[in-house]
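Just one chain follows, in the form predicted alone, and it is written as structure tokens.
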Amino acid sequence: MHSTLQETLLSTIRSITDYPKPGIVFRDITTLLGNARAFRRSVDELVHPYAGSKIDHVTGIEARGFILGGAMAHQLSAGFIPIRKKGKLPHDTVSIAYSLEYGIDEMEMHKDALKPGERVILVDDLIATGGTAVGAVKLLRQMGADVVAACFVIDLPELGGRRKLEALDVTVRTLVEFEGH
């Protein structure tokens, strides 16, 4: 019997209570990534709407976005651009400050990673409050990118991140939802 995509993903995502702090349920996709069928189905489903369209780059947010983004870029015959925490990239960078739940952080990408007008898809494992993803979209647009979509395996809708991206006119694609945070 073939299970639905939803069943496959929900059964392979590990939930860890009280991590990284009390009251939080951490949604761990390392178990999904370790399951060949779930990993393949996730990547296939994330790229499906964009197959055959011209995508220049997939941009992944450190670190799980690198894993998903590399696989997506391969399937789309696109390049891959890492978006990293400040100080991790070796060449000239452009950076942006963004809001976290408890403060501000910075992310950056190489200045020469893309040309204005190139079509990109942003990817990460999960969309929660949206602070990191919104920062990444603003950074990409600052570089002149056409952000075609933002893709995530997991959405935590109660935290409102999807709405923040949609308010920036970004198409959001997610595969499963979890209640809470």
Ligand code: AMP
Given for the second form:
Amino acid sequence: MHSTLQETLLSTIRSITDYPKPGIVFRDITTLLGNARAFRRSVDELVHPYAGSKIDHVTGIEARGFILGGAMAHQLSAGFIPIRKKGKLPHDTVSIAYSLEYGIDEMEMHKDALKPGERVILVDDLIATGGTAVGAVKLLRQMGADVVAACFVIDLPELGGRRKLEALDVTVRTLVEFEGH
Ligand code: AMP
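Could the form predicted together with adenosine monophosphate be given as well, to go with the form predicted alone?
Next comes the full complex, and the chain you just saw is listed first.
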């Protein structure tokens, strides 16, 4: 019997309660990534709508977005662009401040990473409040990118991130939802 992608995801994503602090359930995708079939099927499903359309770059958010994004870029014959935390990229950067649960942080990409009008897909493992992804979309648009979609393995719908991205006219794709935080 073949399991559905939903079943595969639900059985391979590990949930760790009270990590990194009390009240949070951390959705750990290392167990999904370590399962050859689950990893392959997740990447296949994320890229599926874009097979055959021209995508210039996949942009991944540090750090788990790099793993998914590298695999997606390979499959789409696209380039990969890392979006990193402040101070990690060696060349000239553009940066944007974004909101975290407590306070703000900054993310950056290389100034010469893409050209205006290029078609990009953004990816991260999970969307929660959407603060990180909204920051990344704004950064990409500031560079002139055409953000074709934002993709996540996991959505925490109660935290409303998806709606924030959709309010910015971004197409959002997620593979599985979990209740709560
Ligand atoms: P947010 O900006 O609130 O949408 O948070 C998304 C970012 O924080 C992503 O890079 C996620 O990897 C990480 N994150 C937030 N909540 C969780 C969670 N419950 N489990 C795992 N990662 C999370």
